[in-house]
Amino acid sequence: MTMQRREVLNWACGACVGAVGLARAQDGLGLNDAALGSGRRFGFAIDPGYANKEPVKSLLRQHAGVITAENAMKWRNIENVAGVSDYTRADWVADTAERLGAALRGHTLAWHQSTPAYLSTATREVFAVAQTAHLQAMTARYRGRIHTWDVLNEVIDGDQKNKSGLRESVLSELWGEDRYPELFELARASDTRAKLAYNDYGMEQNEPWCERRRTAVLRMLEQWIKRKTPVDVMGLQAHLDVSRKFSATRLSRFFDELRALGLGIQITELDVRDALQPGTVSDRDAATAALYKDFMDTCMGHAAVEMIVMWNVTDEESWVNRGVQAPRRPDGQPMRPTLFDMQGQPKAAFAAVAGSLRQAAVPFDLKNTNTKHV
């Protein structure tokens, strides 16, 4: 990092965390507002236990242009056991969405984590029947309020054995990997308007398992294409790491190439992680800083990217941060990966993405590529 960028950074970080820092941050312009500056969304993934709290339901009110759920529209959050399916937090998201005015993005409609445990060991009708059924009903009862359908969620798999670059899972055995296609043709004869997506991570830094993952998704996305398969979107995860590289030129020429096939692209679950960074909270969050904008000026200057959701609002609820999914930083300290600290107060990370939003290079055009507004 450059004196210069340190020193800039140093500086947003005090200006963001003391109490003037704070009440700019309530009282101006929220990052929604920004993005739409340039024809784009903002917002964030929630889950109905911590979403209507303080200081996530202020930030929401503030920010969010964007809801997507968390785990609550996940299969088997949803359905548990065999026939009895509770929509009760799924509805919950989506009136959220509603009342804050908020595009709402559905994830996800099949994924080799969400499967039903009752369902691991179907035979593959089975398993057909019950995933048929389990979308088409998702895609009915949200029909009309959902801007995107995360369809299909990370099959990909770069340094697997097989040729295909596809990752071997439940969904793949009991599904198949060469009916994944027939998801997306069975979610647009459901939902005609809806945006359908194919999502997943690991594709956005300069580093060669990255690259394995960016070669094996564009393989499988030029076969679906060819086959005329109802895509609109690439969702790209974004779940960066301070200690890997970043190529601002390598990630823009990825999203050419993704554009090239029609597609437009969408940050789906925005997070940073400082686990491996040394010094200070202050060195910590200015490092942080810095690589959310390098990220952020990318996507803003390409004009196929569509909108930014970040995977939670705090770091008090960042999924880095709980439970048997921490891996913690070697000082025992959690990790500092969101836009807000633990009490909800605006980070150097804050005025990063604040400052890239509102500067945004060159805006989304949808005009060409193949997709469509809600």
Ligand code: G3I
Given for the second form:
Amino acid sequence: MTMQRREVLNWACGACVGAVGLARAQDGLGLNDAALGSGRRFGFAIDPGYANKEPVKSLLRQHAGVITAENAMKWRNIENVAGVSDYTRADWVADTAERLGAALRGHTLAWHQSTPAYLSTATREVFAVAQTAHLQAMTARYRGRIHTWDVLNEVIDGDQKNKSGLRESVLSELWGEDRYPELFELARASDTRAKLAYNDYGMEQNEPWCERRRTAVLRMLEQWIKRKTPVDVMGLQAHLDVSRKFSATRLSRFFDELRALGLGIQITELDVRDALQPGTVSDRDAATAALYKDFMDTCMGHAAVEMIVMWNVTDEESWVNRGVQAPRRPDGQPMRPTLFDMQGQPKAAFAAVAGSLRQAAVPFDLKNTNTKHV
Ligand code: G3I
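Form predicted in complex with the ligand, following the form predicted on its own:
What follows is the entire complex, opening with the chain shown before.
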């Protein structure tokens, strides 16, 4: 059999398995319903461009208990032109979450990649005024509707020569690393009910560079907490990769370390890349599902883990297959990072995640975290 024919058959076969899975899903298993069994929530990041179209629209109705704005609430998307703010898309995401009866995660108040381009050459004084005004405008506009704000995103850089373990960026330069806690203080002053999260990637798997990032983030959070920064939650993005090692023991210990600081944990951007995974589509899906299961079982075994949010709903609109900067598979095939394939059919990963959610070993429990006020 030629390679091409085998691949076509594998794709077709994958679709058959998917159709069976969809039937099962339509029998009533909603992923958020499954998560609620252990006091948690399950949901997805969405943007207006695709969330109102099928199959995403129906999948959200069936499975979403929490919604994150993938891009619509980012500063650059709100205020592309100096002084002109457009909240249309952000409002649409907030309204969609409400229509679905889902909690809303705000993403993200400060991030070097979403700082408007017009500010990249600003003075520190001008930048500080603009960042403060943006944060206050967003927290005021969505006050009462936000479950958790990602206040600050991705400031760790465990590999930089910089001893602090923090990233050098427009934000460190113009706002200042030492002033990151102020962002949380401003957010808490403006919205006393939303949980406040620090959100970052590359801390979930068992590679030396992940270890360096874990060490750096714990050091940063410890310092913040010593100075009474109102940070409630560590957001672990969990952009996983089948080609990287995973250790349930190590991840669970990291969860313990975060909880010992009084933090809750949210999994904020889950997906699994398979850029380097060889084999047929079903081989790839099996490897991906196995990692989903190991990761999810670890999360469902820890009382501090409150919610799981997928980054996108189907493989079709996943950022991994969309972005120009996204790594491609050597065979030119798109990756299969989400729970649903290009047609919105559930894959092996869906069954793995559903099983973990249903069989959660330990319920979510706020005890011993700093978030009692929420
Ligand atoms: O919508 C425009 C389109 O009109 C234009 O033709 C096209 C040309 O490049 O760009 C489109 O916008 C892109 C947008 O995604 C929508 O696809 C932007 O260029 C692109 O920069 C943007 O990328 C987003 C990225 O964050 C940067 O903001 C991704 O969608 C989004 O998934 C990604 O999400 C991040 C989280 O916020 C933080 N953690 C990592 C995660 C993945 O990178």
